[in-house]
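Only one chain is shown below, in structure tokens, and it's the form predicted on its own.
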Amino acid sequence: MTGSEQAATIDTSVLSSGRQRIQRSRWSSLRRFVRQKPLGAVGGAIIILLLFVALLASVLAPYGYDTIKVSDRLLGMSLSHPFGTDEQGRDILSRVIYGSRVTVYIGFGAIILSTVIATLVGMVSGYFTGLFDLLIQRVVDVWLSFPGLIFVIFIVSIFSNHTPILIITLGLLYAAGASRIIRSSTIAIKESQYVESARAIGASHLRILTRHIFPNVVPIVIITASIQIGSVILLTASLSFLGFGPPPPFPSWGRMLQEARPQMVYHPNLAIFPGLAIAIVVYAFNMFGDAIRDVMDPRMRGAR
């Protein structure tokens, strides 16, 4: 074997061992997370299940979400309809499964938009202090002064209650509070010695923001987004219950609760299952968000 072949073999073995160490480290971190934060791990598993159900709703649902069969209206739980049927004969299980798509689309879409806006506003405002920061924060104050539910209903009433409008409205609504948190972290980070050193050697503002400040606010961004998404889902369900959610016939859990009101005394299954879906998903995101905060926030690592 030549020297070059030996060197190639050594490089391959080094890369292979490095990958194995990384994989072992990831599995070790996951096991430690499950052991230290069992409720957060359960929440994460429910979130993964929600994504799986939303992605494969057309495969998992036994019936179409708008399949009407009047002869099967208001049936109780059975093998053919595990959750029963509504007053139009539609299968409740299928509608709950398809309703998960609305939760995923609006919840994750709004949080992604909110996170992008909050990160940009918070970092720029916290880095460029003075009059610029003062003006930005007064705008944020006005932003925060709007009552959340009233603000969304007002916007939806003017435009429409289609999913893109809801995503944009909720994203704008939740960006204000998140920007304040990111701004506070940016102000603390920009006083660090490595930022001062980068500024001393002539690094541009853009380079300092992207290479030195942004990587250090990423944990705060993740924590904020993971905590906020449960609130977004709950507000989405509230809007649907009030009739301002995604338009029918596509189902949403809040609208299912609203439609169940006339019959829920004699047919409680109409409200129980969409209500349970909302409660379980919001609980999962809250528990997972709290666990992520405890793991990633250095101030919380020794709290529990």
Second form
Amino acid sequence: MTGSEQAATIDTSVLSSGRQRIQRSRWSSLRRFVRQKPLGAVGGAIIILLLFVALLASVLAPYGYDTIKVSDRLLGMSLSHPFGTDEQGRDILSRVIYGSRVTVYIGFGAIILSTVIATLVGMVSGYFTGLFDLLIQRVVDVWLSFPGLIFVIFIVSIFSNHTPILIITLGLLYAAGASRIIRSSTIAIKESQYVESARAIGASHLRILTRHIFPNVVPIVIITASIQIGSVILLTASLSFLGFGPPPPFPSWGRMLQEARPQMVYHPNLAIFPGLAIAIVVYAFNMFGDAIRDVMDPRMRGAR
Amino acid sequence: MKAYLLRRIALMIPTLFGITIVVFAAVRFLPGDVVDQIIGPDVTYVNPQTRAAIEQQYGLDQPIVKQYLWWIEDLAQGNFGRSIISGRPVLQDLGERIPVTIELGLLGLIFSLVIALPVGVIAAVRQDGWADQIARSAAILFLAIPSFWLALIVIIYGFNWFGWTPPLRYHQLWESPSANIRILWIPGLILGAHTAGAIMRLMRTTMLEVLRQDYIRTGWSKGLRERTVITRHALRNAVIPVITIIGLEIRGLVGGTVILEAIFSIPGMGNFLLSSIQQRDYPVVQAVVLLTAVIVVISNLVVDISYSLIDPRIRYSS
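What about the form predicted in complex with its partner chain, after the form predicted on its own?
Below: every chain and molecule of the assembly, starting with the one above.
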């Protein structure tokens, strides 16, 4: 490439509109992410696929999730039923496809709720230290003492196993741990000079929290959420397996595994595919979360 | 050390009270009132006099704070109420089940440590070698595989390939230790798999960090043997953050016992919890939730104490 050509390319890039430039830099940073974190990129691709499958389940599934055909019960794998059929003749592939919806609803619902609560509680508790912080932290201590699975089973058995209750319970459960992380980074940021100077020019607490602390906490919030979501999905599947997930007939992967138990020794396909779906999705979220963490905060590498 | 211990135990007291408040409050939200629960679902009509008599007998006509304080007083005396189904004191029904769950949880923890610590160290020492690659992939795999699926796979292929089925009759540890271990080792191993993945990854990372420190280079240049450098100098410091994660994993291990007890029909607290929920036997449910949380709190205390024993900096900082 000659000098004049190079100058010409630089020229056009300067002339191109700002939006285009931003888009181009987004693409290149995406390409860099894929090159540096191939596993994270694979994870991200699987997550997009999961969202796609959940959204278009009714189009993608060859059969209904609850289409019972007794004459077709317990068929092995074949072209018409790639994953076989269950005890009631329902197509397992279709049920796995529809089951992605429960995973997406509860997984994302709980993590969004947990992140919002954790950010609020963590920031406020870390910013206003003293008695308030002390009290909040004792509440968090209590919350962190209940084994997650047992606590959710307890709450669900008292209220009900409908999806909103599950999302709220899981969201509250995961908020406790996340708020600790956000609190400690708030405490660190609070000591920085720009917060001190903001205080010196008379900025209000609200302004300091929203304008100075929040933007700096965001990476930690994203990292925490992306690392927790795999665990939320695993816990949701465990709940469904034990019969505390969303009620039938809508399929969930965990409940499919429970329903497989009486026949599974002679028909392993009943148990293999729903479990494989859980493992692949959790794997994808874990890998994606790890990559996000490494890219956003290299100091936290490997810490989980 | 003494001051640290006292402070640590003092912090436990509000936590324990908080746990009792949450459990007490949650049970008050049960559909129907407490009288209906005491009578059971089979009785549809209770005349007002009987209802009032029952309310008086159980102190339900008293203010809620008073009820809570009575309940705490009972708990402090080891009185967890009576099971609605069996009519016996809850603690009597739970008596034989508590050690089963603790044993299963401990087995899971021991398996995960015995596997994860050496593998993590070897993976770090031979960074990017084949052992490291295999160990890392396995850890990632174990973190993604649900324990209940792993258990089902073990049952399916254990039977199809080896003709193995999980034993139906349970033997207590004190009845027959060998029969007991034969029943519990497979569920324990499955329970520990997830934790092993988490611990192995962290062990490897912290070991890699420590191995880059100056004092390790000093050790090498003094001509110390590899084993001495790794075990005496590096491991002692690398294991400190790992202890933190053990504390965090205990909650998961205790929760995980419920699943494995259910799959392998092990008569522990988790299985009892599930059947009690089905029978709406809430005094038992309440007791199990309370006890598992207390187990977590106590385990965390043990972890923190061992932490301060290994790392003197914790002891002396305030």
